[in-house]
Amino acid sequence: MLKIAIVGATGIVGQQAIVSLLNHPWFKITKLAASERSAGKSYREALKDSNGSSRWWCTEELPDEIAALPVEDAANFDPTSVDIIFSTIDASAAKVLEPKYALTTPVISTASAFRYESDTPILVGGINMEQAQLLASQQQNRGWKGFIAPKSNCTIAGLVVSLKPILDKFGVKQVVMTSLQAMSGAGRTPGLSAMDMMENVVPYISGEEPKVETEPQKILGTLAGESIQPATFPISATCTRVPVLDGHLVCAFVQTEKPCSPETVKEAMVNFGKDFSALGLPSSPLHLIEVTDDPFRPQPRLDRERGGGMTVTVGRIRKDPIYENGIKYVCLAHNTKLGAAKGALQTAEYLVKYYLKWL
């Protein structure tokens, strides 16, 4: 068993790695960092607040043995007391102890200080684990005996995914899209109180629209060299926070460069994924891509657990009416499953098999 440790535990991604982890038949937690003022106390005793109430927000049951593992400061956490380190902490916080993590330990990150670096893929899984090649060029330029490996943002997680089968298929000319963010995504620091989300919608998310008019044209470009060439079409984003715990549903107008209907874009979505699902990895779901014909779907509540949480479902594939070769619908991904935490962890797996060859 490789050891781990999560650094960022008490947050809401730390606490969901915990339990992507649990009786994870490769990897084991060994140790658990977090800032300093959580340092010292039992991982039981550091997820209290001043009112001495639990904020463990996972829905599964703390383990007595998880509970009772000290917290360490991330500050000064040894990275060679473990085999792996899942890294859930803000990105300035990442900026300055990934790096030091990286030079002997391998980085699994789900925050964006590294994304945009030159010598960093955003792997996602099965959608450009090639672009993994590129971290031993990392490794090599830093002088790193590990690496980082970032997730994407999470609003993206649904809209890559979906788009690679008709990227492949039928090219990409523009994206325009609309996602509608699930609460858990803003943390619980600051997060959102219950008055700005009750009954309401919130038409603005500080930072998020640039991330994703960015990101997919990396995740979805082709590898040249020691370098990621850009996939070409733009994006625009509208990015906006609805009253909903888990989930993030996104409404995606597509143009396309060859012509397509959604009949053929639904049988090249169910298509895609297979190879990578048939890698057998512990996290990797059947399917990546779902598609429902109910007109009324994919909801938050009922389909964000497809797959356990790791598929994307999409529905209401319709043609469009003002583009040429348009295409639109609606897709849904797990936030802090498939978006974070969980699509961390199949990442690991993957580089563990394929890149590390420790398996």
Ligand code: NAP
Given for the second form:
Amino acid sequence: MLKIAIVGATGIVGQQAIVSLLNHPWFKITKLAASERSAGKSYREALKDSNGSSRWWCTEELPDEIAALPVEDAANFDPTSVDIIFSTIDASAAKVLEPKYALTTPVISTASAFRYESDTPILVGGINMEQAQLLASQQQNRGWKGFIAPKSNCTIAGLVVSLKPILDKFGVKQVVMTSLQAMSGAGRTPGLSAMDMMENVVPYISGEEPKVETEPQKILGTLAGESIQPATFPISATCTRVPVLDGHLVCAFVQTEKPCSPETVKEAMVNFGKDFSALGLPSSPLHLIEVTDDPFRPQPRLDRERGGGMTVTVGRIRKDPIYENGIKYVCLAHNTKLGAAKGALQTAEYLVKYYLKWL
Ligand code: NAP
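Taking the form predicted on its own as the starting point, write out the structure of the form predicted in complex with the ligand.
Every component of the complex follows; first up is the chain already shown.
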């Protein structure tokens, strides 16, 4: 079994990472770390808020052997004590800590700190795993034995998966999208106030739209030597926060290069990703995309757990009346599973098997 540390274990994504790793066939959690606020406590104690109430967020029970683990200070964490590190900390801390860990140890990160570096791919299962080769340049350029492999922003997790079959078959000219993002996407430090969110929609998420308007082009770009040539289509995004716990919904309007119809787009999506699923990675779903014909779906509560939270649900595929070659649809992805912890685990599984070749 490979030894895993979760750094940022007390946060929403860190908790989801713990749940995703329970009973994993290749990986075992041996270390937990977080900020100095949590360091020195047992994990159970570190989860308590100022009233003594547990901030454990997942519906799965927290196993006693994990609850009893000591939480180490991320700033002094010894990366050589484990085989792989899952970094689920804030971007500002990640910027400083992840390179220290990567000196010796592979780091799979959900933070944005290194996503935009030219020698760093943003890996998404079934979309761009060939870009993992770029990690060799990163290791060589920086003199690291390990590497940093970041996950994408959670808002685009469903968008990039749904765009890839459209891009491959019809080409993409431009995308306009509006997101309806779940509250868990804001994390717990400090997290959102129920008073602000109940019976409400907040039409702005600080820093989100620039990420959403640029990351997909890198992910859907092509590897050219030691860098990625981004896809050329522009994206215009409006990102909103809605009173949903988990599951980011995106309404997408896509103008394609070649003519397409709702039927041909549906067919491309349904047939997409079979080769990647056939790899049989423990965290991969059977279908990367499921398309529903029910006009009332996808809905976060009903569809976010599809494929163990790793399948993107697409619905309402229809012709756009304004764009020439226009198609519009709604897609849903589980933000803390596909869009963060479990997606990071899937990346780790792929890299361990096909890049590091440890299995
Ligand atoms: P969160 O609930 O606020 O948790 C943040 C975690 O980072 C906690 O464990 C916290 O430890 C730790 N931390 C904060 N400052 C630190 C520091 N200076 N040094 C070491 N550890 C520190 O946030 P989250 O939602 O889990 O998100 C974690 C990361 O994943 C962020 O980079 C976020 O942007 C990214 N992400 C989140 C989602 C999502 O849906 N939530 C999706 C994709 C990516 P303490 O408890 O000790 O403070």
